[in-house]
Amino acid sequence: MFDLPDDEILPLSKEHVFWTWSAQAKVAPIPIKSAKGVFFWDTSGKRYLDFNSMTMCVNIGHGDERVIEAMVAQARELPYAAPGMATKVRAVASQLVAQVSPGGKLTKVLFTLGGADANENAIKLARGYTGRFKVLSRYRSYHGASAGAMALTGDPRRVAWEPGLMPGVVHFLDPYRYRSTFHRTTPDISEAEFCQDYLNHLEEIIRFEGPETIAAILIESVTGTNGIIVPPEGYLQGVRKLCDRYGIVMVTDEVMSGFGRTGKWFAVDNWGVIPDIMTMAKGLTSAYAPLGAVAMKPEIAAAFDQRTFESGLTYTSHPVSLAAAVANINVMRADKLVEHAAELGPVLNRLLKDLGETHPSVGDVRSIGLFGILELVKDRKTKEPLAPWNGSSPEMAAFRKTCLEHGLYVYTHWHTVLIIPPLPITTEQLQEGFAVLDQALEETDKAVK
């Protein structure tokens, strides 16, 4: 397709590309050539088992011809239409998203370019609907890299760009059992009491801030890169009740946890909760094309029946991306990938626990569906992380190096290792990857006190 030898891809990229999320002099990208299923290959022909779905997004797996052909057909018929146009693919895509939304209740859909602007638009909708200004989100969260989404983000990626981000955001604490702020001296508290303490914490902040000023509470249904924190039973239901009590819009960010990742279409489905607004991206097209979406209850959309919704971008509802979304959802249904993720959930959980029982550097493991994490520590008693907050360590670097040398692609975040493979992965392929993890954890075990 391009007249460029494989061995020139990396040097040419290093000469001209400005890399995101990287110190430019330290970047070391893998020169990738092709991908299929749960694997990808570099330019030397080395095969990697993709344990991160590339960027937590290739849910249906790489190179599915059904999606590719749908995109090609759309490009031939209508490659672009202005955002104000009605197209067949837009009508079908919005209907499909509404159908798979929680309870089929989020029947109005605003398409965006990705997850960050989906979250930004969700806040615009909530503020317009309520006439209020403030937004509550959690500290262990990531909601995107644009100015508004970064303000919503709680982790240190936000701090790098302060001040100047969207005002009006107040952060609160996550129900993180392993490192609970409230229960360091009472770790054996029951799940019900643990859950209620964090709901009480949230309600106290609502009261301190003034409910009449709060437009929305925005949370990742299951926290993604900041820990795969699975909420305790009753937590999301409790947030829903608090939102109802104080007239606050409940917004759930399903950018990473949606489209089968947790063994349900969306993570909130595990707890039977229906938010007022839900954002999505990544698995919406399995990253075959850039697309995000905001699904909302009809009453949210109705707030703009007689007044203009002042937002939109040139590529909103791009036909080729919408064709990818339609084909992607149809593939998930045809191949029963949501059900497959649910079936393999216990397999992943058992493999994680086996590593925890074998390696002293594993402090905790968590998973739901095919959404898992290893939390690595220097000392199980003190829970001292194997890498500092917002940093790395020689042991974590050695761990990742070993994985890559053995053809396993994983994402490490500070002292954690995320396990987020494409949904079609088999038990045997999971076991193949975990055999490499078992070897790599020998490096982190060396740091255990």
Ligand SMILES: Cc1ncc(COP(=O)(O)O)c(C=O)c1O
Contents of the next structure:
Amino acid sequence: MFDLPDDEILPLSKEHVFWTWSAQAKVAPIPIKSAKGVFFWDTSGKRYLDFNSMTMCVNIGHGDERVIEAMVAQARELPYAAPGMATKVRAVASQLVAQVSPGGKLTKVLFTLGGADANENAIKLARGYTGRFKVLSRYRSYHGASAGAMALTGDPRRVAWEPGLMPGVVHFLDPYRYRSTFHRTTPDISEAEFCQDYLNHLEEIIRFEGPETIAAILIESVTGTNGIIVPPEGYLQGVRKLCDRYGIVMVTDEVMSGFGRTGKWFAVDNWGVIPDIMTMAKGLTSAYAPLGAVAMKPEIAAAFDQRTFESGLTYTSHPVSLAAAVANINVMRADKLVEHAAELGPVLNRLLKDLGETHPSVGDVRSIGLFGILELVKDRKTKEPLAPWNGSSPEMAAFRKTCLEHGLYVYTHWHTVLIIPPLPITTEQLQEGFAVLDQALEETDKAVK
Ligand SMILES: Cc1ncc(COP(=O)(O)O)c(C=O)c1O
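Could the form predicted together with the ligand be given as well, to go with the form predicted on its own?
Full complex below, order starting with the chain above.
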């Protein structure tokens, strides 16, 4: 399509591209050429099995013609409309999002460009609705890279930009069983007690901060990058109750965990919880076009019936992105991808556990649906991570290098390996990827004391 030989992609990119999340002199990008299903190919023709759905976002898999055709048709008919205009695709897309939302109850939808601005808008809505200012979010979380979403983020990506982020955010601890702050000496505590301790911790923070000052509690329903932390039974229900008790808006960030990833349309559906506001992006279009959304209960929207919602985006409800979303949701329904992710959940979990049984560097494994993680340690007893908090290690680097050499694309985060493949993946393809992981773990096993 462009007049540039393949072997000039890398040098030209290195000359002109400014890379995100990177030290510019250290980037080593894969020159990607094409992608189909669960695979992509680089310019040398090498095939990679995509175990991270690119950026945890290509939920339906690569190169689906049904989505591409819908985008092309929309671009031909009407590529753009002003934010205040009503379009067919906007009406249909918002209806579809409302239909698949938890209990079908989040019936008003504001479209954004991605996940960060979805969270920013969720906060504005919650503040406007309650007349309160503070927001509680968790330490092991990522909510986006704009100033407000960064303030919500608990992980070190926030710390890098402090001070100067959005004021009013207070962080609390995650119900992370493997490294539970409260249970170092009582690791065998029951799930119910474990859950209650973390709800008590949250309630104490609500009381200390003053419930009348708190607009929202904003959490990832199942934590993504920071560890695939699956909440214990009763936790999300407990957060819901606390929000109801204190008049706080419950916002769940389903940017990564939504659209079939956990074997349900949204992760909250695993526990039958209906938040007041839910944010989404990534799997909403499976990244065929940029799009985020804030779905809300009608009473939240009604707070702005007479008052102006003082916010907007030039590209809100971009018709081509919405066409991608509509086609994407239709593909998920037609191909029963949510059901497929639920079916393959136990297969992924078994494969993860098998690695845990053979490799001493595997400290813990967790998964729900097709959302999994390997947590690597130097010592299973002390749980010393194989790379430091917010750092890397030669063993983790060697692990990733081995995976890539063998054509497996995985995302490693500090001492963890995330397994987040496109939802149409088969058992055989999962096994193919796990055979490479098995080999690569020999590198990390070398670090075990
Ligand atoms: C849970 C979660 N929320 C928000 C975001 C931010 O989304 P975006 O990069 O589209 O702004 C991400 C991105 O990875 C995410 O994982």
